[in-house]
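Given next, in C-alpha cells, is a single chain: the form predicted alone.
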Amino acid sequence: SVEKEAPGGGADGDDSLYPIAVLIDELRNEDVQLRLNSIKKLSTIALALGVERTRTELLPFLTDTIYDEDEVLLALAEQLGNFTMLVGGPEYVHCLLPPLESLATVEETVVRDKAVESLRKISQEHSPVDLEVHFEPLVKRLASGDWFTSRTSACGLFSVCYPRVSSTVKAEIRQHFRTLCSDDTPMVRRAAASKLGEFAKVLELDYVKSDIISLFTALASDEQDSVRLLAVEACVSIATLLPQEDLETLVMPTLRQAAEDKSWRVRYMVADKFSELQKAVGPEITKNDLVPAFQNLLKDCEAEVRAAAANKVKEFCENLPEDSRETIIMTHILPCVKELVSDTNQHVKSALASVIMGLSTILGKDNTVEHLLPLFLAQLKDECPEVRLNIISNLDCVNEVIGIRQLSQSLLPAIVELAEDAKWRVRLAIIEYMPLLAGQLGVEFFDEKLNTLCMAWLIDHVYAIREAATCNLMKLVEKFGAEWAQNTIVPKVLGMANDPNYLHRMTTLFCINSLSEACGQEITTKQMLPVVLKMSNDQVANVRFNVAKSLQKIGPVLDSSALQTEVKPVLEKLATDTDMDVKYFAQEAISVLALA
C-alpha cells in the first residue's frame, strides 16, 4: 500500500503520492458517504496522478478492492466509463477491462447493468485488434463464467463487438449467444431474450434466419413467461430485418401462439407492442393475423391486457390499409369497443377514453353520429373521473368531424355535472378545459350556458379552483374580447367586492390584476379602479395589503393623471397602515410605479 505523506513533508517532499494516499484512505474510511465522494473525485485524482500513474496505480488498486457498498461500486462503474482519456487514450483504453469485468459479476443488478453499460461505452473506443486481443476474450470469460451474473452480463456485450470482429471470432460469438439462450438459469435465459432483437440487427441475413429464427423460436416457448414475453419484444425487430415472403413460414406462428399465450404477462407484451408489430409485418398479415387477434386482446379476461389493447384502438385503426379500413373498424374493432365502454375495470375504460376519439376523424361524420356519440356519453357518464376526463380532453376531434350543435345538445349536460362534481380535482380539470370549450362553442353558446358555472367557480371553498377561476376568466377575455368582458364579466365580478366574506373580496383583486390588461385602460379606470380605491379602507389587513398589490399590477395601464391624482395618495396612506405587510407592499408599489 502506498504510504500518506503530508504535502511537503518527508526530506524529498514528494507531492505526487499524496492525492493517492488520501483517496487511499478514504476508500478505506467506515463512513460510506466519505468513500461514495472519492469515488466520485477519481477523475480528479487520475488527473492529478497523470496516464502513466493512473495505470500502474490506480487501476490495479480499484481491481482490488471491489467488494464494497453497493452504492460506492455503482458509482465505481459508471466513472470508469468515461475514464479512456485518463489512462492515455483509446490504445490503452484495455485497462479499463479488469475492473469492469469484475464489476460485471458483482450480485447487484444496478451495479452490472452499469458496468456493462460502461463496458458497451468503451468497445467503441478499442481498434478492431485490441477488440480481439482483449474485449472478445472478456466477454467469453463472463459467457461462460460459473456464476449467471457473469452471464447475464455476457449478453449485452455482444452486439457492441460482433460487427468489428474477423469472420472466425464471429462464429465463436455466435456459438456463445446460442449456449446462453439455452442456459440453465432463468435469468440468463432472460438476458439473452431482452438482447435478442439488439444482436439479430448486427446479423448478416443467412444467419438472422439460420441462428436467430430458431433461437427466437425457443425462447418463445421457454417455460418461463418471463423470457418469452421478451421474446414478444425481440419479434418486432427480427420481423423488420425479415423480408416480407419469410414472415409467414418464420415468425407469424410464434406470434399467434404468443398473443394466445396461457400467461397473461406474454399477452399484455403483445398488446403493448401491437403497433409495431403491425408496422414490421406489414398490411396483409395484418388483415387475415392481427385484427382477429387484436379482437382477442380487446376481450381477453385481464384487465390489464384489455387496457394495453385498449391504449392501441387508435393507432392500430389509422395503420390499417385504407382501402379496408372502415369495413375492419366497423366489422370488427368496434364492437369490441363498444364492449369495453361499460368495462368492470376502470382502467380499462380510462386507457379506451383517451384514444376513442381519435377514431372519429377515421369514420367520418355519420358512424360517428351514430355509433361512437353514444359510447362518448356513456363516457362523460362513467363513474370513474379519469374516463369522463379523458373524453372531455379530447373533445376538439370531434367537434371538427360532427360540428357543434350536435356535440353541445348531446354532451352539455355531462359538462356541466362535472363542473359541479364534488372532488375538486374534477372541478379542476374542466376549469382548465374551459377555455378550450369556450372557443369551440362560441360566445353566444357559452354566455347561454357556460358564463354562470365560471362565475360560480370564482367563490369555490377550494383556494386552487378560485385560482384557476381566475386565470380561466383573463383567457376567456382573450378570446372574446374587451366589450364581451364590459358586459358580462365586471359586473359580476365587481359585485363580489361587497361580499361579507373576506376570502371573495381578495378574488375580485385577483380578477381585476388578471383582467386590467385585457380588458385595456378605460374599463379598468372608469370601472375596475374606483373599486380597488374602495377596499383600501377594508377592515381585513390581508384585503388592505391585497389592494396595494392590485394598484402596483394595474398601475401600467393606468394613465398618468389617474395614478397621480387618485392612486398616490391611497398608497401614501397604506404605506403609513398600522400592518406590517400592507406597509411594506404599499412602499413597494409606490418604487415601483415611481410615485415617490
The other form holds:
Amino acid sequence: SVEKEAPGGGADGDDSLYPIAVLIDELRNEDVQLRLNSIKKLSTIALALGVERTRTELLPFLTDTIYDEDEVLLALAEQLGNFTMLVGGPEYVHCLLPPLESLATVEETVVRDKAVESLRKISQEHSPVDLEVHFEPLVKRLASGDWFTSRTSACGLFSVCYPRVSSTVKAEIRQHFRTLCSDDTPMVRRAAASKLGEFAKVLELDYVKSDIISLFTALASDEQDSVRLLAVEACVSIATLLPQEDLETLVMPTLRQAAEDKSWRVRYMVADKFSELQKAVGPEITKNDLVPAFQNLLKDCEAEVRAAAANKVKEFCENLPEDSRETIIMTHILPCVKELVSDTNQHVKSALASVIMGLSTILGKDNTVEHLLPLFLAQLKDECPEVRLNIISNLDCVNEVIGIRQLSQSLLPAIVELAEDAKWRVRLAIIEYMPLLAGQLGVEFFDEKLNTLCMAWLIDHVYAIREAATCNLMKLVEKFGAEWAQNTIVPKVLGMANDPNYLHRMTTLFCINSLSEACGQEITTKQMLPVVLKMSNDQVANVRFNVAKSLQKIGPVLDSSALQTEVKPVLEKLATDTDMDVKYFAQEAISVLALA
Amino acid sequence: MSIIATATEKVDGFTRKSMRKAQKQKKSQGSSQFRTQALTELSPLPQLKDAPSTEQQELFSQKLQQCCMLFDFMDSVTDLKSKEIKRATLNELVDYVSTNRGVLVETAYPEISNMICTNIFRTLPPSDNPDFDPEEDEPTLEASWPHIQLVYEFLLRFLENPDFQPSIAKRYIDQKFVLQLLELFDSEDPRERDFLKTVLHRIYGKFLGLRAFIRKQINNIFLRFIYETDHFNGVAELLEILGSIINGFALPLKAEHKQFLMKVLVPMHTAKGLALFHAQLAYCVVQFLEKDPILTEPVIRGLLKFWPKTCSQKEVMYLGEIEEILDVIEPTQFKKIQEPLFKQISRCVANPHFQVAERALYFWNNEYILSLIEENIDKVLPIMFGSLYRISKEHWNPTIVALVYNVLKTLMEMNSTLFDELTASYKSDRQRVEVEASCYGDASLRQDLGNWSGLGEG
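Same protein, different form: I have the form predicted alone, so give me the form predicted together with its partner chain.
So here's everything in the complex, that chain up top.
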C-alpha cells in the first residue's frame, strides 16, 4: 500500500518511486508547511503512481487522512478538482467523490466552498449514468446530513446535476431543495436562498412557476433579514426567467414588500440591485412600480440605503423607457435628487456626486443648465472635499453637453480650495485631475488661473505631493506642447535650482527627469543641461548624486557631442566624489551611458 | 503639546486618532426605528395611584397603549413634551408592576407584550463606524435609550413579578419573541446588552419549553459569528448566560451539548476579537470539563489545532485557558495529552515575545501542575529540556532567563539523573553539529552554530 512506500519501507528497489515515497511521507509530517507542499505536488505523485494506484491507494489514503489543518484541506480540495485525468479520465472520475464529500462537510467555510467548487467542476465530467449512480446519491447524502455544513454544501450542487438526470431523479432533487429552503438552521436557508436564482435557471418553466415562486416568497419573508436579503438577489434571476404577464402576480408582491422591509439591510439590497431589477422586470413595471419604490429608497430613513440608491440614480434614469424618460426624471426623480444634495450624511452626498453629472447627457443642454447646474454648483461648494472631488472628476460628462465655461466661475474657487486642503490626500486627488481639467478648460484659462497652483505644489511639504506635481507637469507638457513648456513652466522650474532649500533644488532635478523627453532635445540641451551640470557642485551630497541620476536619465535625449564634451567630464568628476553614494550613481551613469 | 498638534495639523492635516475619537464621541448616537405610524401628540393621563381600583385596569391598559408611540431621538428638539409624558408614564408603569400585587390579570398580557415588542424590537442601525473595533473605539449608543431603558426595566419587573404566570405569558413570549431578543444582542450599546442578558436569563429560567430553542439559536448566532461574519457585539453576554446554563446540565451530557462544545466553543477561539469574550469562553469550557473530564483530551487537542501562529496577545490568552483547564484536569487525562501539550508549551517558553514566554513559565508556580509534571517527569522533561536549556542562555529578556533558571532547578530536583543525561546528550549533540561543520566547511552550518554560541559556557 501507499503507506509502506514511505522511506525505509521502499525496499522493493524501485528507485523511480523513491521521490514519491518522500512526498507521501511528507503528507504525514508534523510540519504543516511540509504537508502543504506535498499536497500541492499531489498531481506529481498521482502521475508517478499511475492511474490505477492513484485510484486504489492514493485516494483511499487521502480520504482517511482528512482531519488536517484547514490550510492543507483547502489545497487538497482544490487539487482534487483537477484530478480527472489522473484517475483515468471521465470513466473513473467518481473515485474522486469520497474525499470531496468529506471535505464538503468540514466547518471551515473556505474549505467547504472549495470542495463544492471542485465537485461542481467534476460533475460535468460524469456521464449521465454515473451522475445518477454516483453523484446524485452524494448530493442526497449531503442534503440530509445531520450537521448543517453538509446541507449548506448540498445547496450548491443541485443545479449542476439537475439538467442531466431523469425526471424521477429531478423530482427528488426539487424535493430536497424545497426541504433545505425551510431548514431550521438559518445558515442552510441562507445557502439555499443564495442558490435559488441559479437553481431556477436550470428548472423547467412550469416548475419555476410552481416550485420556485413559493420558495422565493417564503424565503423573502423569512424571520431572519440575512435570508430575506438573499431572496432579493434571486429575484433578479427569477424575474428574468418569467414571461412578462406573470411578473405582476408572481414576483411583484414580494419585491414591493422587500423594498419596504423593516430591516434596512433588505432595503439596502433592493437599492443595490436596482438596475438589475429594473432590467429584469421591464419598462412597464418600472414605470408603475419601480419609480415610486426608487423615490422611497432615495428618501429612506437610513443613510446607508439612501447612499446605495443615490449611486444608482444615473443608471436608473438611463434605463428608463425612452418615451417617458424625461418626464419621469423631471417630475419624480429630480425632486429627490435635489434633496439629497443637501443630505445630512456625507456618504450620501458623495455617492450622488459621483453619478449626478451623468444626468446631463440624459437630460440635454437646456434642462442641464436650468435644473442640474445649480445642483453641481451647490455640490462644488460642499463642505466635504470628497463631494467636490467627485464632481470635478466627472466634469467631462458636462463638458460634452454644455461646455465647461458655464461652470468655470464656480469651478475655480472649488479647485483652489481643494488645492490648498489641509489633507494631503485631498490635494493629491485634485492634482490627478489637473491634466483632465487643463484639457477641458483650455490653455488660456489654465495659464491665467491654474498655473500658479501647479507650481505651488512643487514646494509642498509632503513628498507625495511634490512627486505628483512633477508628474502632472509632464502630462501638461504632453497636452500643451514643448513651446508652451519653454515659455511657462521651464523657467520657473529651473529657477528653483538656486533655492536655499535643498529639497526644492532636488525638485528641479526631478522635474527635469520627467520633462526632458516631452520637451525634446533642444530645450533639454540648451536650457536644462547647463542647470544640471552647474548643480554638480552643490554642497549637499543628495543633490549631487541626484545630478548623476538625472544625467543618466536625460542622457538618451541629448546628442552625442553634448554627452562627450559636457556630461562626461562632470560625471567623471562626480565619480571621484568624497561621498560614497555620489560615486556610486556617477559610475552607474557612466556605464549606462557607455561613456567609459 | 497642543501647539505641536496644531502645527502638524497644518502641515499634514491628518488628525490623530485620539482627536478623531473625541469628535466622534459627540455624535456617537444611533437609532433605527423604521416608522410608519404618524405622530400624534400625547396628552397626560391621570396617575394610576389616584384612580379608583375599578378603573385602574383600564387606565393601565391606556397607559400601555400610550407608550407604544415611538419618537425620533436623533432629533433632540422635536416632540419634547410628548417624549417627557412617555418617560414619566413608563416610570409609573415600572413602579406599578413592581410594587402592586394582582395587577397582572390575563387581559393585560397581550397589551404588555405589545408595548414591549413595539419599543425594543427593531433592526439595529448600521454601525456609524464601519471598521468599529470594540477594543479601541467608543460604541455608538442607542439614542432612544431614555425610553428603551425604562421599557427593559418594565420587562424585567414584569418577569419578576410574583404573580407572573409563564403558562399565560408563553403565548406572547414565544420563539419569535426570543429570536428578536437574541438579534438585539448585536447592539453596540453595552447598557442595552446588559439588560438583554438579564432578561434572557430570566426567560430561560421561567420558560422550560423555550430552553432548547434558546440554546439552538445561540448556537446559530455563534456559528454565523465564527464562520460567516466575524462580527457580533453580544458574544460575551451570551457566553455569560451559557456559563450558568452549562452549570445546570444533567449528567451524562447529551450529544447535543458535546457537539456544542467541540463544534462551536472550541472553534470560537479562532475569532479575531477573542479578547472581548475570552474570559467568558474559558469559563464555559472549564464548566464542561468539570462536568465531564473525558472531554479534556479532545478540547485540548482542539485548542492545540487552533493555536495562534502570529498573535502573541491571543497566545497569552490560550495559555491562561490551558492553565485553568490544568487546574481541574484529572491525572489520567493529563497523561493522554501531555506530549502534544508540552510540545506546545515548550514552543511558548522559547517565544521571543517575553509575555508569552512568561505566561508559559508561570505554570511552574502552580502547585497542582507541578505535581502532575513531577508524576510524569520522564515524559515531560525530555520535551521541555531543549527549549529551556537554550533560552536560559539566549533569551533577550533577563526576567525570562531568571524564571527559566528557577524552572530548570525545579525540574532538576524532580529527577536529577534524567536531567544530567539530558544535559550530556544535549552537549554532545551540539558538539557533533560543530564537528560536522568544521569537517564539511559548511558555511550555513557554521552560521547556525554562530547563532547557538554561548551555549557551552554555563
